[in-house]
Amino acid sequence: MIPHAPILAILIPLFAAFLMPVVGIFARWKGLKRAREWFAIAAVLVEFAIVVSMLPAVWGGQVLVYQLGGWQPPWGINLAIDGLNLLVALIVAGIGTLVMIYSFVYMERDTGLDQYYTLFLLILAGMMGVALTGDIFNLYVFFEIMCISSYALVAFRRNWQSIEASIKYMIVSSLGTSFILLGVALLYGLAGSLNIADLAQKLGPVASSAVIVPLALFVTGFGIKIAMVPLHMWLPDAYQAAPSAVAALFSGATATVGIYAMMRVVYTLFGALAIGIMFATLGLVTMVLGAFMALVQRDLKRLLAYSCISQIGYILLGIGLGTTLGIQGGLFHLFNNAIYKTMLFMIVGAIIYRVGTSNMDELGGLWKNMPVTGTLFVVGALAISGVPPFNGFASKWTIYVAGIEAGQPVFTIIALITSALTLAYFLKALNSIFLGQRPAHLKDVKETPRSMLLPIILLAVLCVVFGVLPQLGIDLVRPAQEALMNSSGYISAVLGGA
């Protein structure tokens, strides 16, 4: 493992973000056209390598505890890494790297790229901080770093639509922030600690009625952050208005971090498997409403935004079932969703890059011009719809079986119907964009640039690999599933030296 890997995974993108304006000024002074892009890509590649270096130790059963300032838990600030948050860190670093490579060409027509790459690196630092921190107040702080960067990235192009969406996102998200901060304050009042492991240990003897209010505050606050129905109103506008590279990062990484934060707080602090049925029910409502709303959209980015909401429902359903297979399926779907959702938003960005619009009424017949992009869209559409042999089928099938084994066959039936709806709206999108008659003004459209295709192709390969060999995915998420279901190892490792 790279020495000091946990803290470096946060500090590398954070320092790179603050250095980016200096790099931009130096690049313009020296006439180095791509210096800031290469600097940003180097930073995320280093971050990815640091996260990967922690895999052998954590997958070997260790919980890595990194203490800042020499103070022993529960005092001071620590980073604590088990199988659950390392999976999230791996997704964040991997998706961040691919989106950064994709941005190299996709964002070249925009101005203010010093700000773009600064915000991009800052949001990565925030996400990594949320994933790795062992302190609940710092989880809130890093979450706010992530969210504030997100507001600015949504408004990056400074048009009316993006500014309106950013303000709406900020107002609604700030409400969620207030709930989370109030929950942190109440927990501190109950237990006198902010260390997650110490809180989990001290909350055990506390009367269950006393923790209902902070638990409700956390579920509501994080529910807003992950756009769980009925708290989803900000997401479609934000994803539609943001640059497609930003929407890809949001759907693949930011949503993953929000779900992780909810899981960590609810299950580690409260051991609240008893409220799993509530999560499962909310997951069903989220997946069904998201699918029906996606079905009636005419803008491809907005369709994908509602599809994001629907897929979050599957994850909540699997985790909410509370069984080993259900949690395994939910985490596997979390991983798969990050892959194909990032891929699909990148494809939308490629279409906008070449055509200038994501309005499906203005498109058609693009398969003749963009056959590789069209093929990749089919892979992503089949994967997210749960069609074999792609990865979405493997994780959805696990959730279907888990629902039946948990004595909830109705949940499985609803999930199957929702998958059929998912396939229906992606077939509609495929027909509107790539098939049918091509408008005359699109006859000279070119294929997606190679540097933008590279990360899309890599993600498509992963869709196939984890679909044909699903055991690879199950093995990948098993340490996370074990950590979520049994937090005693996390707690004892953090407090072992106290």
Second form
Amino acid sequence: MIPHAPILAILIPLFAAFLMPVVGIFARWKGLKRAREWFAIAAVLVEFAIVVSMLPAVWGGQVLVYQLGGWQPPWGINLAIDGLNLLVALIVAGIGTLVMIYSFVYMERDTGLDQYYTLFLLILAGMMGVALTGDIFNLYVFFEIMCISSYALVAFRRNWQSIEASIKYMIVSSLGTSFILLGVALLYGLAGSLNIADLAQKLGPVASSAVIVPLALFVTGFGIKIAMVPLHMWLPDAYQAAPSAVAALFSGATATVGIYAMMRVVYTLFGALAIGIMFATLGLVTMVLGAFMALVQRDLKRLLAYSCISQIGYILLGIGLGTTLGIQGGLFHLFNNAIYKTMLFMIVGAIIYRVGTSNMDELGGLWKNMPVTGTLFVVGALAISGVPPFNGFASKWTIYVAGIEAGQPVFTIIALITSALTLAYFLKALNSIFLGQRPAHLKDVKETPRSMLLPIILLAVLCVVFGVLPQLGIDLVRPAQEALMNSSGYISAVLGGA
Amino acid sequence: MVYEPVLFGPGFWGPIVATAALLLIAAVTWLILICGRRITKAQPSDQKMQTYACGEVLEAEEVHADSEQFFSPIRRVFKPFYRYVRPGHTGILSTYLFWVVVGLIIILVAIAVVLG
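Form predicted in complex with the partner chain, following the form predicted on its own:
In what comes next, the whole complex appears, and the chain from above leads the way.
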């Protein structure tokens, strides 16, 4: 492991974000083209390497506890890394790297890229902080950093639609973060601590009626971020208005971090495994509503945004079932969702880059012009719809089996029907964009640039690999599942002899 | 009448075997397509490339399926659902905030029921 890896994983993107304007000025002064892009890519690659360096220790069963300033928890702030948050950190760093490479060409026509890369690195630092911290107040602070950067990124294009979507997102999300802050305050009042492990230990003997309100505030706050129905309405507006690279990052990484924060607080901090049935039920409603709304969309980005909501439902269902298989399925789906959702948003971005619109009524017959992009879209669409041999099938199948094993066959049937609906709206998208008659003005459209195709192809390969070798995916998420179900191990590792 | 249980066993899913089978089927399909391809040389003309509908010549843009009409039967079947759910997604901020409050109440009640 790289020395000081836990804190470096947060500091590298944070410092790179603050250095970015200087790098931009220096690059313009010296006439160095693309210097800031290479700097940003280098920063995320280093971050990815740092996260990967922690894998052997954590997958070997250790909980890495990094004490800031040498203060013993619960007195000092600490970073605590187990299988669960390392999986999330891996997703954040991996998706961040690929989206950064994608942005290299995708964002080249935009102005103000110093700000774009600054915000991008800042959101990565925020996400990494949420994932790795062992302190609930720090989690809130990093969550705010992530949210504030995301409001600015949604409004990055500075047109009417993006500014409106950003303001709506900001108001709704601020309400959510206020709930989280209120929850933190109530917890501090109850237990007199801010360390997650210490809080979990101290809340054990507290009467369950005392934790209802803070728990509800946390679930609602994080529920807004992950767009759980009925807290989801900001998401389609924000994703549609944001640049596709940003939407790809949001759908792949930010949603993952939101789910992680909810699971960490509910299962580790409160030990409230009993409310899993509420997550499973809300997950079902989320998946069904998302799918039905996606079915009637005209804009591909908006369709994908509703699809995001629907897939979050699957994850909540799996994790909410509370069984070993259910949690494995939910976490495997979380991992897979990050892969194909990022990929699909990158493909929309490629279409917008070449054609200028994502309105499906203005597209058609693009397979002739963009065969590679079309093939990749088919891979993504089949993967997300749960069609074998792609990764979505493996994780959805695990959730279906978990539903039956948990004595909830109705949940499985609804999930299966929703999967069919998912395939239906992706077939509609495929037909509207790549098949059928090609409008005359699209005759000269070119294939997606290679540097934009590279991350998409990498993600498509992952879709196939984790579909053909599902055991690889299950092995990848098993340490996370074990960590989620073993909160006492986390508590004793963090507090040690304290 | 006594029914005898029909046991199917634990079932089998081998992703590598399934993928190999899918690839094999795709290869066979491709071979069939190759066998059935045009032998004569294509002779496109402007007249042949036009799209006719009841004697009318249509432009490519006009024959493109409207995405709103895709799966319209499903929309008709679930009309009550769309009638009540779609107005909530029209972009009005106060509606969004209203649903956040509703969500908080639902979650609060659900947690109180489960933990209480």
